[in-house]
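Just one chain follows, in the form predicted on its own, and it is written as structure tokens.
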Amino acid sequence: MRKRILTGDRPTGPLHLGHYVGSLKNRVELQKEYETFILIADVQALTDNFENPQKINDNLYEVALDYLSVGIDPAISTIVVQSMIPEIAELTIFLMNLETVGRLETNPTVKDEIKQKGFEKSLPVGFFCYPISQAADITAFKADLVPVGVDQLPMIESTRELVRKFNRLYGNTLIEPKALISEFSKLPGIDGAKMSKSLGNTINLSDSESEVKKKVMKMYTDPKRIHKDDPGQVEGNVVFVYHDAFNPNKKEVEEFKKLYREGKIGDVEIKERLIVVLNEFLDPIRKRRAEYASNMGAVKKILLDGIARGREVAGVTLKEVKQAMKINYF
């Protein structure tokens, strides 16, 4: 059996360039080598959008289009809608018995997101426990590899600990996954802050040429640089971070950095070049997206086929889990 990849995103808005460098690029490149499952994590999205489920409904197909447009091939990769795989929910319940409140409370990713979403005084249990749900996603598909951004590493380690505990108690049943981190696993937002849909500081995979231009021209550069001929700082400069991530002409990027440090090139010039670079990157994505969007019936079939395959694989895992726990009564 080929080794497997499991990864996914929450359908709370369009996917952006941060998603691409964080894990999408790895998914596209490795889908021919690994059996790939990509989860549209609508259940997890509801843990902090429970008052607005329409938001999830509105974005589910948009995220599917984002996957297909970047090059996820439905002939060799399986796109799965999380809520349509009840086996994951059942496995989540079993894994809850192996986790402790203390471990969840000290998970740095959970702590950061609780603070970010203002849940300190009124924390939904579903949100608090979503690391366990994520572990169920990964183990249900017996993923060997999980492409993630660096901020998700604590979640993968939590999954590994749960797998080790389950296998120690019940025998070797679940796969202990490894994380795959991208070269550019953390892309900043256009304002230099953490990239976030809620902050509106993203460049989306579905953005038009004019939207990309508008956002790039807003990008933060060196706040201490007043005049074009002032020496500028490259390190931490958002425009150069994006050039490093997306400009294939590395010699050009290094020349830009040299000139910028010497005060011989302006912010506008390097931004204008970045606009061209990003639009050249996004053009084939826009084209594929338009092709799929013109036939949403085919997109729906891709999702239904993915759900069927997902249930098949997760069902086998759940059967093995129950057998290992000796709760396969009939």
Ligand code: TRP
The other form holds:
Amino acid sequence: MRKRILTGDRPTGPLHLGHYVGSLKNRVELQKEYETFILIADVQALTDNFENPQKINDNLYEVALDYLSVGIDPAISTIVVQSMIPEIAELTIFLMNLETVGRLETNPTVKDEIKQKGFEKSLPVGFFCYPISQAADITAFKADLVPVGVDQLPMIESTRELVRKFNRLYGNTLIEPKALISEFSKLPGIDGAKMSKSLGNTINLSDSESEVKKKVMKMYTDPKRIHKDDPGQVEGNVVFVYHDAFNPNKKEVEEFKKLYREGKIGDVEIKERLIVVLNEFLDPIRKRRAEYASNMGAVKKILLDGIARGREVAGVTLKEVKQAMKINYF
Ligand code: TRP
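What does the same protein look like in the form predicted in complex with this ligand, given that the last one was the form predicted on its own?
To see the whole picture, the full complex is given below, headed by that same chain.
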């Protein structure tokens, strides 16, 4: 059997360049080699947006368009809407028996997010348990490989633990997945902080040329550099991080770095070049997006086909899971 990939994103906003270098790029490249499932994790998105379901509804098709526009090919990859796969919810319930409150409490990603979202005083159980449902996402599809950003490593680790426990108790049934982390999985936002839609510092895959221009012009550079002929710092400089990640002309980037360190090139010049680089990168993505967006009927069909295929695959796993757990009475 061909090895499988499963990854996903919460549809809480447009996907951005951080998503691209962190994991979308890997997915597009690997989809030919691996059987690929991409989950639009609307159920998970609701765990911290249950008061604002319209936001998730608004972003479902947008995220589907993001996937298709970067080159996820629906002829070879399967896009799955999480809420439409009841097998995932079922498996979540079974896996809950194998997880402990203590281990969830010490999960570094959950800990960070609880703080970030102000859930310290009153923590919704659904949110607290989302690592278990994420483990169900991965294992229902028997994924071998999970391309994600580094922030997701604790999720994969807890999934691996759950799989080992399940297989030890009930016999070899589930697959222990591996994380695939990419080189640029920590692309900063335009202000140098972590790129995140909640911080409003993203460059989105769906941004127009003028939005990209505006955002790059606002990008942080070297805060200590005041005049153009001051020697500048390249390390940690947001504009250079982006050149490294997106400029295909590595020689040019090295030259820019040298000139910048010597105080011989201005912020504006390297930003102007970055605007061109990013727009050249985004142009084919924008074109493909416009094509799909002009035929939303076809996008709907892609999603419905994905759901059907998803249920088929997860259905097989759940049958095996129930047999292993001895809940196969009839
Ligand atoms: N937690 C992931 C995120 O916030 C999204 C996600 C949901 C996911 N289910 C998944 C990622 C399964 C990988 C595998 O980005």
